[in-house]
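One chain comes next, on its own, written out as structure tokens in the form predicted on its own.
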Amino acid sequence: MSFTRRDLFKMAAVGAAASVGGNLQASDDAYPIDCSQTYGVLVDTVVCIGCRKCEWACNNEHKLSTTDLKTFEDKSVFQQHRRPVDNAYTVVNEFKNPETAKPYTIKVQCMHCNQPACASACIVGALKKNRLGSVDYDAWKCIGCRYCMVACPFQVPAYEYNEALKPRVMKCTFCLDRLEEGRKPACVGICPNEALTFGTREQLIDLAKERIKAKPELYFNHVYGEKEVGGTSWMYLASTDFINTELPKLTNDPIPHTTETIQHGIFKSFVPPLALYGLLGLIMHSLRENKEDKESDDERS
């Protein structure tokens, strides 16, 4: 038996967890950032047409499955439900307004959430809140545990189930190199219809409500992702009711202060040690398996 080192930084990851006594990424302290000025992006379902050309400048942009413009072309797939999947991070998905009996079409990626529960529940801290709005993935760290696929309650994480060697959580990444070079991201970039707007989620928020204010026919009263879960960098604006949509209704509390008390007992008192001795194990059977290999070389020559 061998360890990759790839598998040994993750269970010294999980071991230094142990060692400090379980101080894991959900804490009290965990969300020191001031979200009203991180970045964020409006999205209006109202004007959105349904292009699919943020799809393709996803796409693009992270060199995944398809990057074929013509593919994106395609309106056959509005036939079906889709979500983000580890070689697509994000969809646009068409629905009916029950009040107009309209379709409308609107886009779905990872919300980056102001107190992500992806990062309270992730052990070993690979997914974390960014000062400029991003929620991050560091696919060093991660041990592939999928927590954050459970605690997201928006069901965006996917994992790479085909990449059996080193599978990782893949999601929306909101550009964040091109965000570090002053830059909008890549959907928001190539949307010929301005349905996508970047700015601080405070700018955002005050222009959603003049939109609402200014065309009350069109808009539904309420901005989603202003506080829903303590509130979200991604923002939409609707034509109806947001339950006759695909984003959740949910409470405004953030998710993480309702799970990391008992997250906390749990891995403070269990799981650490039990990490610890298991990582020592390892490295010790491996230490011992390789001097044994070469006792016996050393016997063949």
The other form holds:
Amino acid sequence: MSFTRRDLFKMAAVGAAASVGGNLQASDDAYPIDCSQTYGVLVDTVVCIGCRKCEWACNNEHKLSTTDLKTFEDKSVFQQHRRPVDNAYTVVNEFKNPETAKPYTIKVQCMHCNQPACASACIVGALKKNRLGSVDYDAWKCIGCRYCMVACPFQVPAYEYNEALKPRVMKCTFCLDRLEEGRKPACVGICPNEALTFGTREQLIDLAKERIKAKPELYFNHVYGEKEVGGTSWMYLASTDFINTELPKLTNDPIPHTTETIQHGIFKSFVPPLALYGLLGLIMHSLRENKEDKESDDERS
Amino acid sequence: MTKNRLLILFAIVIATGIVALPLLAQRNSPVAMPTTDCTRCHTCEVPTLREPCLKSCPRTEMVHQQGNHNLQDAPDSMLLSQLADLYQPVHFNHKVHASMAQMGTDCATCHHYSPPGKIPPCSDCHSASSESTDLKKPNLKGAYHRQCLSCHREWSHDTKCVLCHIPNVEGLMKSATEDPTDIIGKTHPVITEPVKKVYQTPYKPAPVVTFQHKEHIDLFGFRCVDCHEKENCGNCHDIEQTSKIKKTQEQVHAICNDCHKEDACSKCHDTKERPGFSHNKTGWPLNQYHNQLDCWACHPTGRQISKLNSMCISCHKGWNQANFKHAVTGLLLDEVHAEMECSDCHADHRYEADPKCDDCHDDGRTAKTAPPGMRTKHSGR
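Shown: the form predicted on its own; wanted: the form predicted in complex with the partner chain:
After this comes the whole thing, all chains and molecules, with the earlier chain placed first.
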């Protein structure tokens, strides 16, 4: 069995067509999710008392550490600003309300964006938005490029730098196993003050607005995560402006939007490769004609 | 022509049908079932008009209701023992918390729903199950913890479980407060209000401001909450005093300006500390009767006090020569003087001035040296 050049071209064309089709399907598959019905959590920092039990519950659920619950009662950690790391998917930080000088605490973890930048940046599809609301990570697919860490507007994904052989990207999983069983995430379950409320995004946005309306003197009139970067599954209420706290000021446009528009636009209908190959073909053809002309001229002479 | 009539008839039949059909359909359709769950509001399966067996909860939305409840009827302390299998019962000192709540929003600080009659326990409305589907209402655990920890974390910055829950394990008991019957470790001292507060202000011409705290309460009838409306536990109890922030000049004056808006700076600012208010300075020292009156009994024009007419009948409208008992002034007139006109002694009916005797008596006597009658136990004006 032998391939002619023609066969090869044919196969390439079929392959290209298939990959175009596949790509389109993948991009359709990426955000067809009705994010009003995905699950989310409302973090009410007005109700939060900074007990750090959510940190313990998370560590316990994901076997990240075996530290005793009592050690989490230590408030001295608030003196430093902490970020989620590979052995702590969530941390609580304390800030001071500039108007009242009263402290308030904010829990940080993966926001599980509706249109996650990490998933868009991932070149192997190891990160994906789930229909339940979580942004899932597949360590088996991950090649460790850490583009997700650069792409994340909240700088959440951490990396197991201490792991020599099989390092993974580490971030809040939204307790996917529990979600699939219809249970709340571990942190929500343990919160003594119910500062964390689990529900669908739609319910939570209603709830958040209702709380602001009921006690406008307690709440800053903004539901962080309702619109930021196209909406996030985890949303926040606070007593003061979110700027200069844990949560950055971000646009309402989804982060992947610009890059994906350009990239997908260019590759739509396979135009640039076809154009490139067409151009190359033309050049080759014209060169060949020149050569043939030359040869025939030589023969004649 | 016949064709036209038939057409009109046909049109009328169709039109009537269109109008009547929905009405008929409505009449025939069964009663629309409510989409809400009956058990949300009713405790029994078949509520009737006579016995609606309504749950005592705010139903559709959070309702704030304050019935006419008396603090005296409430218990001084309570034992919360629902979790007795896990922890020792929590001794909740209701009296102490209630007295502190008077500085804030009173009973409503904790009892956000208190309809007339029995105050419903939290568990009537807040579900003990952690799997409740009503997101708008915290579960029982959340409701309890919010009540306690929201204030306790504000001033003690402590959210340790043992603050309230003493584990039911031998040997761990000592880790809690010395006196386990008192939730805040030691009894709250009686709050004694200061008589006056002397402030040193940055206003150079007259830096000293004397605020007569007690006077404002006693004379002007202010309640604590009238001025301390935005106080919370942390304002007094914060163990880290960092949370006290400097008020702006505007904020400092705002609280006084509610009443003293029209007054000049010198109303409060002085170069030295000022004594308190005395009615003697007004030229009308108060007698034992007037002394007992609230300021507003005589000065009814709000908190802006103005000089009154000193004529007795400007207030005691019913008094006249015939029914006035002179004995209430401290002097029972003798027969001779009782027959006289009031103005014979009290010139021009000016009763705050000393009476004159020299119209009849030329020995230079005064009412003090030779009273025209008998002194009674009443004294003065």
